[in-house]
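Form predicted on its own, single chain, as structure tokens, below.
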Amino acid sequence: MQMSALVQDLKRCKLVAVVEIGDAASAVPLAHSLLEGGVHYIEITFRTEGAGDALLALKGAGTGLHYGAGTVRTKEQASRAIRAGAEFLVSPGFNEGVVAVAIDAGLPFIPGVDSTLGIEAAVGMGLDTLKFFPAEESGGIKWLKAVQGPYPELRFIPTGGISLANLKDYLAAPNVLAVGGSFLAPKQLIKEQRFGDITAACSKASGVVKELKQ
């Protein structure tokens, strides 16, 4: 996938879920609960040794959900994921070795940011696509109007500490391209395999997408 691809296809869709997968034989399962509740995307972190085989489970299955990984902090960490067929790597910061391995095999990063020193450094590399991370704890919503301004052409994906509750403030705001979370599929649940109560989490999110569309 193209990183031009990624951008419009999440214009339209506007939620990923960061997940956590323990077992890779969830993977599956979980996709068709996110698919059903109107989610297309979903962020894997390699936070356990299952993660790559989660995504190869995906990438075997054909859901049609788009999958990449996240929480990529290492080199390593981003061959592992591109051999195991992610489609993007998400970061929750910002990593040049990283940035490079991706770059050259081709595929979509989105780096973390915080911070102007951030933003500096991923534009200097020519990403104009970021992870605002951890958006609740770093200012939320005042934060993403304030760089507004100075970098206009700048997307972010706001991740940490967003839910039901606020994820329509973050939607609305003009530079937010789309919001990831793990409200949307939290652990407990993928580890209890209750996959309606994730759809049902799914569809409520995907209404508050579709409210802000009419």
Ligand code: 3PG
The other form holds:
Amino acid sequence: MQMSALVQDLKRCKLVAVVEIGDAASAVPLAHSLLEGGVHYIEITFRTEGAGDALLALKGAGTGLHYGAGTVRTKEQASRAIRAGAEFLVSPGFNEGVVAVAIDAGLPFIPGVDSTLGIEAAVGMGLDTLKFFPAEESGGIKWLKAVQGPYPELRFIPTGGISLANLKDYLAAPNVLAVGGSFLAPKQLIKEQRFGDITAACSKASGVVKELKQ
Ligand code: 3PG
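Let me have the form predicted together with the ligand next, following on from the form predicted on its own.
Every chain and every other molecule in the complex is listed next, the one we just looked at coming first.
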């Protein structure tokens, strides 16, 4: 997937489920539950042993869900995620060497920033789509408004502390491309295989997206 295609699609879809999957066997039923709730993007965090296998399972199943790797903090993890078929990579912070692995492989990389220091480093590598992490803890909507003036060309995916309660405010910010969060598929619900509850959570969030589009 090219960065430009990813940006265009995220502009429409708006929601990225950030998930931690312990058992890769959950990946496909989880994908179906997200899609049923109107969520078309998943970021599988590389915090569990099963993350790579979960990506491979999604690739094999071809559910229609777009899948990326999250918490990609090292070059080794980036290479592993690329081998497992990740369509895009996401990291919590900015690490030039890790970003370079994805760029070399021709894959979109969305690094996390929470300051102008990180923004400058990312912009220096030609990036204009960034994760704002941890969003709520770092200033939330106020931070997004503040950076819009000096960096009008940038688009952000706020993640960290997003919930149904503040989703509408984040989505309404002009420099927000999409939002990410575990609230769409909480770890405990995945662990307990409560896929119906995940669909319900996603449907509520999709409802907010639809409301804003009207
Ligand atoms: C992440 O990995 O990007 C965040 O931990 C997700 O944050 P949340 O659990 O507050 O949504």
